[in-house]
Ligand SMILES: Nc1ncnc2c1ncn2[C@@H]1O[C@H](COP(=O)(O)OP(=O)(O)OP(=O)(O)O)[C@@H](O)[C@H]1O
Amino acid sequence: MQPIISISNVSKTYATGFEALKSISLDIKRGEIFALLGPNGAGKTTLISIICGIVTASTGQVLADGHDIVRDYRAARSKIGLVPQELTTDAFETVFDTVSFSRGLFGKPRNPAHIEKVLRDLSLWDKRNNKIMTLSGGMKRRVLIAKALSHEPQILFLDEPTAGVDVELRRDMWNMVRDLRETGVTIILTTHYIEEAEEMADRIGVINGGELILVENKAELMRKLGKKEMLLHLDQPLQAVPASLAEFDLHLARDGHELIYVYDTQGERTGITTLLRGLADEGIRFRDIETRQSSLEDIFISLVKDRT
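Output the structure for the chain only; the required form is predicted alone.
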């Protein structure tokens, strides 16, 4: 199946000489949720701005549903909805009017029924006659999403969509994103909240210093790069790890009451059997064993650290 977004050798160098993006190539699959992770200044927003036609790439090509974003701008842009980071809305307009106006900007005919559906889906229908200036920050962010969906795009970009919103609203937005995906909309998400990507994404891209350093299916990424920790809850606290167990790189925690062993789930041998034998030889007894899988945040930090 043809990707809904195809990015080929896209780079961006500003007049100051700053190289924001370095030859990015990426295909986004139709109907997936793709999360783009990276620290501040990594190039996430620059890449989105290029795809949406807001910033011009120095080199490369972007196709949106087969349309070149430069040569066929109108057709390409009509496929895309963008929810920016900034809460920029028309303060004195009503919710209904500002969302309807956004639809008109894309040359779409009036469709009050569609606008009503979007507002209801975003729990904004009761606020339809309220002026934007009277809304809370969370409601204003919902309005931005409604504006992005007003012209029925097939691709939706969410640039830090839940920054600064409360946990309940964040969960509501996650549910809304899943519902949109069920209707066939492709979602591209940038976020600082690792749990957001872990909760929703099908695939993860990691960008750092303007380079796309990894693109992987989320589950496969965690399988390949994830590590497990084994926590042994000791009967008696240890002052130090015995020298005979140095090869296992063990760490003491909770004032010597816990012994932590980190092992690679993909290795030929985990070393657990040998470790347990060594503990028995040293007379170290434990009352419980607990294992813990590394999170996507652990993996992300490790990846970025390796590139710096």
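Residue numbers count along the first chain shown, from 1. What we label the rigid core is the largest C-alpha set whose atoms superpose within 1.5 Å from one form to the other. Just so it is clear, the model here is predicted, and its values are computed rather than measured. Compared with the form predicted in complex with this ligand:
- Comparing the forms between these two forms on their rigid core, the Cα displacement of residue 146 stays under 2 Å.
- Taking 2 Å as the criterion, residue 70 does not count as shifted between these two forms: its C-alpha moves by less than this amount when the rigid core is aligned.
- For residue 233, a C-alpha deviation of 2 angstroms or more is recorded between these two forms after rigid-core alignment.
Next up, the form predicted in complex with this ligand, please; the one we just looked at was the form predicted alone.
Next up is only this chain, free of partner chains and other molecules.
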């Protein structure tokens, strides 16, 4: 199937000369939830802003549902809903009017029933006649989401939607995201919360220093997460892993003083017993043993640290 968003060689150098994105290429699949993970300043908002036509790319091309986001801006933008990272709302308007007006901006005919549904889903219906400035921070964030959904977009971007949001709103938001996905909406979110990406996303992309350094199915990352390492401190250094132990995923470290065995905790058996027997048969003795499990957080931190 044709990707719903296709990003080819997009780079961005800001007027200050700062290179915020370095040739990003990425396809977003129709109907998936894609999480973009990265530290502060990685380029997440820049990338989203380019796709939404708020920032102009220095090079490259983006297609949204087949429409070039520059040449065919209106058609592309009408497919997209954006919940921005920063709270920006018109303070003096009422909730209902703000959200209705957003729909009009995309040239869609008035549809009070749809606006009502969106406001009810976000528990904003009671506040529909309130001026925005009288709402709490969390409610303002809900209004931003309502605005993004006002024109029934096929693609929804959520830029740090749960930063500074309470547990209840976070749960409501994730339920809403799942419901939207059920209706076929494609969702791209950025988050600092790795657990959130772990819970919500079908695929995860890691961005750092303007480079997309990894794009993987969550299931595949979870498989990596299931990996464990056993570290054996050897009595005598080894030159090479003996051929009789070739079936094991073994690596030598620290000039042959350490033997590292990587195994899958989710596998049927770890192979540790057989390995230890094999080591004894080879006359390889060890002084100490340690095990260590990698988490998505470990993977993320090591990926991001390696590059800086």
